[in-house]
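Just one chain follows, in the form predicted on its own, and it is written as structure tokens.
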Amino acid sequence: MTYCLAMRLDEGLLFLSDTRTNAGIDHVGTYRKLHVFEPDDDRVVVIQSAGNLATTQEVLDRIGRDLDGSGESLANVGELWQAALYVGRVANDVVDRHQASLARSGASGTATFIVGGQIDDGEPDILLVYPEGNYIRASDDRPYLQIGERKYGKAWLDLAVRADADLDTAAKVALSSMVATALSNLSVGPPYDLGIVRRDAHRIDCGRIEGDSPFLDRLSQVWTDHLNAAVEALPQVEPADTTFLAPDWTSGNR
């Protein structure tokens, strides 16, 4: 399983990905899911991946190969949405090439991507590329995108993420969403890769938070303490708050 999150804010973009690919009793696998391309001084493109790992790896290899050629690549697309369509076409081609063998084994070779960054003087943006190759943007009301295990961390994002949030606050919100997801689903876990693209910088600042980081212990403890405090502060259900509901069956019905 996977959890990847991207935010589009007034100050720039934020990306956060876990690295867990397998979480069995006797084996935990990790793989980087936040991939950075800076092919020229006027652009930075970030790709987050979820889905079939073999498809993801071949897609990334082909994107890297195309950077050395004369055809379409992340080095020469003019808009970020064109980069998203390009990634979708590469992914579709990879899946189509292996479709027959995948069908024989009953496996799905599909993958989903978040493509974000800034090209030249265009607006920083994030786009979710579906397995079919098309895309959607984050909305102005909900300026974030998720792929993978989305449900556990979404409520916190709906409450806290606004486009005018500063990047430091956004990082705390993103990591809280990640920790909440990891607490609820063991197939999501550290290390966590965090990337920040500041508006018009055309570069990314990346860092990895390891599983034994004291910061994660502090964050988890604060998260737990505040959840427990919130439970204590919730109002009691009083008799006047409910409507009487008759039983389906009583002794008089015998």
Contents of the next structure:
2 protein chains.
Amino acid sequence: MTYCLAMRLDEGLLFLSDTRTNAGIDHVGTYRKLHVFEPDDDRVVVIQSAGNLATTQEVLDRIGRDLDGSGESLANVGELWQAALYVGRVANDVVDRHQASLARSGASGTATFIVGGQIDDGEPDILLVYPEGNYIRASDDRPYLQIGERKYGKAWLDLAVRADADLDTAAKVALSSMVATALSNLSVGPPYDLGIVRRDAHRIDCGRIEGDSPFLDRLSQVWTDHLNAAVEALPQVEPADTTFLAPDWTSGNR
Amino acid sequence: MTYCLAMRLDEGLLFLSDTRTNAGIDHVGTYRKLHVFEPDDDRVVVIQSAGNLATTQEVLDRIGRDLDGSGESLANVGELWQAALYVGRVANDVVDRHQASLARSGASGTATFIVGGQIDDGEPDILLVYPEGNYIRASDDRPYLQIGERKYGKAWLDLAVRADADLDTAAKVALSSMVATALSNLSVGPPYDLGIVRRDAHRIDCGRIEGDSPFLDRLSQVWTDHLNAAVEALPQVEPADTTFLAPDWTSGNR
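Now that the form predicted on its own has been shown, please provide the structure of the form predicted in complex with a further copy of the same chain.
Every component of the complex follows; first up is the chain already shown.
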């Protein structure tokens, strides 16, 4: 599995991806899932990928090849939603080509993507591209998207991700969500790739955080301390807080 | 969906279930999923259920009927693991009976159960009964079990559930996990049914916490305050914490 998330904030965009892949529990690898395209000074396009690794790699290779051609590519699409449709179409082409042989082995070749960035004077945006090739945007109320193992770390994002959060705080929250997910699920793991696209910069700042980083230790320690303090501070369940619930089957009383 | 969890602590057992059921988003109901059997003074058996509602109801009706018969029942099994196998066998009988017609409509009739309690002078225990009818115990390191929507609230349990936790603290943590799940997923919701079986008591204390309970408000407020404080206290990601990650495709640099 995989866990990738992206946020669309007033200051700009944030992307965070883990790097663990697995084809069965005894075939675990480390692959980059945060991909950056800066084909020209007027644009930056980020693609995060989850799903079949062979599919996502061929999709990225085709996208790279298209940059050099004269047809549609990330270098010439006019708006970000067109970039999302383009990625979805390339992904469908790849899956279609291998569909018959994948079906024979019972494997699924599908992949899901987050496409984000800024093109020219368009708004910075993030879009989730489904395996079917269509897309959705993040909402204004919950300005984030997730792909892969999205359930374990969702509570952190719901708590703290608002459009007016600053990018530094957003990075802390994103990494907290990532670390919580990795603790709960072996198929998500470090290193973690973090990318930040500031509004109108048309470029990305990218960094990798290794699994043995002291930063991750400090982050986990702050969470453990505060969560334990919260458990201490929680109210007790008092009898007045509950209504009586009769056993549904008791001796002689069905 | 559903979210049920159970803990096996030194002091005794704790069970918590939501009550929301849905067959499609426009068919939402409230059904009890925490079921208690106290057929005799020497035993208490708790059954939590997730999955097909028709299956779980027929399973519970058959278990109730068996209490009055002379065959195997929760009134006469000698150990808790035998109770788990018995529940699994009843569930398989129910699913088998409806299998053909369920398959015609493409529905799954399977159900998953947590069976817990204490029989005579046996150890209090909790077991997860799979749709296949076999079971697993909770581990000593992570002495809890979950069925249904288990991912959203797992981090709370991993953080705080140890066998030596007291039942009052365990109840706080269990309800925190439940509330976090309900916030993240509409298919889990109040009221919540809480049951506590103290060691060697051979009976359960059961209470229902309604969705509009002031207790749940206080609980959510404590979590929100502490999580926000944690976000404030988290370390910043400094450049020294990351290694440079080159864009993989840039203009003229593939």
